[in-house]
Amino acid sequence: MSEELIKNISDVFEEKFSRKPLIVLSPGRINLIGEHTDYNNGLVFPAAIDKYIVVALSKSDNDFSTVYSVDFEEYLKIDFNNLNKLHKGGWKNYVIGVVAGILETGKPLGNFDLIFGGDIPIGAGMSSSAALENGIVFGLNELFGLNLTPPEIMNISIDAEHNFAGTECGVMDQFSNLHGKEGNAILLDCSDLSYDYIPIIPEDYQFLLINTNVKRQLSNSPYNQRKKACKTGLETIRKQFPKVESLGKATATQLNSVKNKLSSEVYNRCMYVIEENERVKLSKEALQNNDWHRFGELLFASHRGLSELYEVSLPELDFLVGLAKEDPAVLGARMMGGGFGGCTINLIEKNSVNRFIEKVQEEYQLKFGLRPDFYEINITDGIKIYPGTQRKNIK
């Protein structure tokens, strides 16, 4: 946790409006493995990662809420009564969609001034956007006394990025932003929301993210047609298989008795996902032996999906995945989050890391006239109000 970060946004509320903020820390998370698998029901495996939004926030005696992105240096001001999206929004329709959720469900909302940054990188895979909208909508429920439950949190989140954003992301993200446990990645079923915490030390090994600094957006991006290619694929199985609830739910076996019925292109993104909801499977019984060798196989598997069948990598992430196979103390890589851009997850020895990220940050320069970005992250508790900023100890 970045002590600097926290002051820093604590600093700015209080500079701009002259009284101390309850502040909430929204943190980011990688995805281990199970990519595009949670907005089909299946089997994904996240953790919460010591990268954070910071959220600063208190109530307000005006007529409207101001909103201030330290990151962007832009403000927002919100009128409860006009709840628009906006053209090219950015991070303000994230905000505005939360607010509008907040307000359907007709909890006794009044106005805030608000304002939040962070270390979580842009359009990297690590979930900037979930941990915006969590953080907002958790750190509301509690300076109001909202009364709002996980579930509603999320969903209101969700909702948030379906109709504002316009991204058609699964619970994943959220999910993990609620219930991220240090030391422990969460073996989530999105078919039901049933998880298990899974213990993740990897004493002689450290997961090093690499972002490509090819920035993404996925709204309005092939991440939607994805989503639609999937499930003209599940209706299709679901002619001949009815019981089958989800792809996630679907086999192979099933998926190849309707494949002369299937184009080539929806024939491959629902046998990557069928193929990575196992590699989940596998990656459990793998960490729970503590075969550390297997589960970098299986992250190696996973990319190879993702760029082959699934089509959601660019040749920046191929290239960063080659030169970890290449070396030997990589136990695995792959491309992490929506695709398109953003960062690879590596799996490497510890005493190795700086070693390969120079070799890294030199050939991917030379390569592709761009520069790398490393983050060495810890896997850490979920969401959470800074300690002694609640709202029984602010104004």
Ligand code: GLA
The other form holds:
Amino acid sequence: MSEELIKNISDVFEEKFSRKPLIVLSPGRINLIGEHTDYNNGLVFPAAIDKYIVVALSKSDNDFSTVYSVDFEEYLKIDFNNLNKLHKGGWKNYVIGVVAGILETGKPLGNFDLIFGGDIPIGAGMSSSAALENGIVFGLNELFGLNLTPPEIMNISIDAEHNFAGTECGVMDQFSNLHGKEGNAILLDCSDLSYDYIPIIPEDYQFLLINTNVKRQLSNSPYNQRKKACKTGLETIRKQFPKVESLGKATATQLNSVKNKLSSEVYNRCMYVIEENERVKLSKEALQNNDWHRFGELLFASHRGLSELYEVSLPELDFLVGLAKEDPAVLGARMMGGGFGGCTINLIEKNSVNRFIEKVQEEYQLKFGLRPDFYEINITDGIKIYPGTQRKNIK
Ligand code: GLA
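We have the form predicted on its own; now please give the form predicted in complex with alpha-D-galactopyranose (GLA).
All chains and molecules follow, beginning with the one already shown.
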């Protein structure tokens, strides 16, 4: 756990508000495989990781609420009666969005002081925004005893993302933040939110994330267009196969039988989703059999689909996966998250990590003039209140 980060956020809070805060640890996530399948009601395979947004908060005696971002060094003052008039943009959209969502439930939310900061890199495909949204809702839920259930917390965060940040995201990020479990990935069926924990204990291997440092913001990216293309493809499939409820339940044979009714672009998008969904099932099998090499091959195949059929990759991401492919110590790699920037996830032999990092650092910088960042992450528990700071302990 990032004790130093927690102490820093807690100290800043006490300095600003002269009280002891309730503290929430809200993790980022990786996704092993199953990209862009969540909003198609397919399968995803994420896990919470040991990178966090830390949220510190307490009740306020003012007739407004105050939010401060430690990393951006910016304040936001919130008057519940005038949410629409607030200046939005960047992180503020998420905060205003979740406050609006809680108020809409009619639960007794009072004014609060809140600060947050963290070590989840922003725009890197590790879900810093879901960690912030859930972190705030989870914290306010505890502070004011709102009795929101995990699905309610999740939906408030997702609505904020859709309606305030403008990204039509699926459920994966918010779900894995809430349900993460140390040493396990979550095999989640997004059609009904049923899930299994699959132990991920790669004794000889390490998950290594490499950040291209090409920043992306999904709300400005063609993310929403991809979702639209999937919808168009599904509607055409359903004309012939009305029982198919989502692309997550469609087969390649069904798609092929309507191929001549689809543009090649929509066909490719849909084929990617159908194949990726299949790869999630195969990955589960491989991991249950401890077959890390097979899982690695599926990662490379996933990247190919994301790059060539779904077209959400970038030259920087393709280059990093290319380096991984050339290296015998890397079992598999692919871009991770929404795409158009962010990280690759690599499965690599533990004793080759340093050597590989050095090589990538040099070659990537030479080619793109950018320094990549590296994160050796561990799979951890989902969101929680930092022990000893529960509501009963702070006031
Ligand atoms: C982003 C979205 C998720 C998911 C991924 C792609 O992280 O927030 O819902 O769609 O992209 O798999």
